[in-house]
Amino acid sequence: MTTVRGFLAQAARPAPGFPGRCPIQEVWTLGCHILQCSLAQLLASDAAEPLHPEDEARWRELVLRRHNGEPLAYLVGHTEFWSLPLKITPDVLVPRPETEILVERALSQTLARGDRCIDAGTGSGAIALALKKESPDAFVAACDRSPKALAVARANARTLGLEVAFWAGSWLDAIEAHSCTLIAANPPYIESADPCLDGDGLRYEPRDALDGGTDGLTAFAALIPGAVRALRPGGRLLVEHGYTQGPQLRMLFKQADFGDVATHNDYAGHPRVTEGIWHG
């Protein structure tokens, strides 16, 4: 019978059974999954510890998967941004580490109570709960058009006690006008004939939460009139994008009279995230 340690020594040297594309840090992540133990626990298993082979076929068969693209977070059902734990199902994108320069610069200003902010888009919830762990007393909201993504964010909601309100809707559609203060999305931003749309990781992921159209920019077109409407004089309006869209961006905010428009880097130095107050 395999053991726990025995089979780890075999993923840390590619062989038969183990492709060479899934680092050993994500094998331990999936062996802490399909056991049901911490990192140190899976590191510090006896010698002589049996992997039970149905544990065993589990293990080899995610290896693969995720050696084939599929992102770690569906293979395990959770990952983690701005420090807090997501559920993440195939129906939401995983968030991105870049995403998180989007709410470090929507908390560049203080939040308080009276205070209306939207995540439009919102999936998994990520930028919305990040907002409310930040900002208790902000009104923080939340909407998306696919009521699976809702579920999951709703699901996420309640696991971290944070008081979001969700709703299904295109994004801002419904809201009420001149009531938000900020208005953030990460909209699809993905041109359509992108090969990396049918890459490692992406084929995985919901196609309508990355395809941005023809020029990627399909989803900013209702966005930003959007948020002219919705927005308060002095609201702002921050939206994540390609690293090569920040001109777009910054074109397309100034055409629709927004000022103080800037685009800021992600933490990997690329141009992310475009963002403008709207004056009235």
Contents of the next structure:
Amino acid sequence: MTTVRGFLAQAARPAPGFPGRCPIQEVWTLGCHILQCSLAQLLASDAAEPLHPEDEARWRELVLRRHNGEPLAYLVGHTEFWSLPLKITPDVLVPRPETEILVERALSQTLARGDRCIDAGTGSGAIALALKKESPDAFVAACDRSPKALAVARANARTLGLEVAFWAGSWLDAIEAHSCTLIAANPPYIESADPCLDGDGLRYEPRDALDGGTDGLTAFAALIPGAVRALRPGGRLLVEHGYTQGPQLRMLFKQADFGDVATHNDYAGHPRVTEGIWHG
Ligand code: GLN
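Coords for the form predicted together with glutamine (GLN), given the form predicted alone:
Up next: the whole complex, starting with the chain shown before.
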């Protein structure tokens, strides 16, 4: 019978013919998920225990699916964003560390009582929930076109005890004119023809959350004029975008009369977030 230790010894080896990898840390995470135990238990006390054949089969299947490129968050049903544990399903994009830059920038100005913040196209709720966690006095609302994504976002808000108002809708269509202090969005921005959409990881994620149309900028063409209508004078728009799109985004912001337009790099040093202030 295979022991936990025996399984670990062979599971992280590269799987020939599979496109992805499952590094040992991820084999551990999958093991904790299957065996419902902590990492300490997995690696220490239980390591010499024989694995139940059913557990072994389920664990092996998840490791193979990971080798096949399926995101870890979908396999275990959760991930962490801004230190918040979030439930994740294939109905939502897996939140990325680079999106934390957007949150950091949004929080570079204090959000207080009376401030109204919107996360447009919220997916799992990641941005809205991080903003509410850090700015409990501000009003935070979030929308998504996908009812299934909204169900995930609402479940996350409930579990975390964070009060965010959710509505089903496209971008900023339903927002009252000149009512918002801050609008943040991580819209789809990959060009439709980019082969990476069918590559490792991304091919498992909702196409609607990734495919930004022929030029990758379709969502921004709705978001930027929408923000001009929805922002109060002095309000800010922040968007995540592809690392080559900074110059185009800055131009679109300026054409829409945003001031103080700037692009910020992500942790990998790639231009990733553009922001601007609408002075009214
Ligand atoms: N950051 C994601 C990626 O390139 C894309 C997210 C998006 O399109 N909003 O993997």
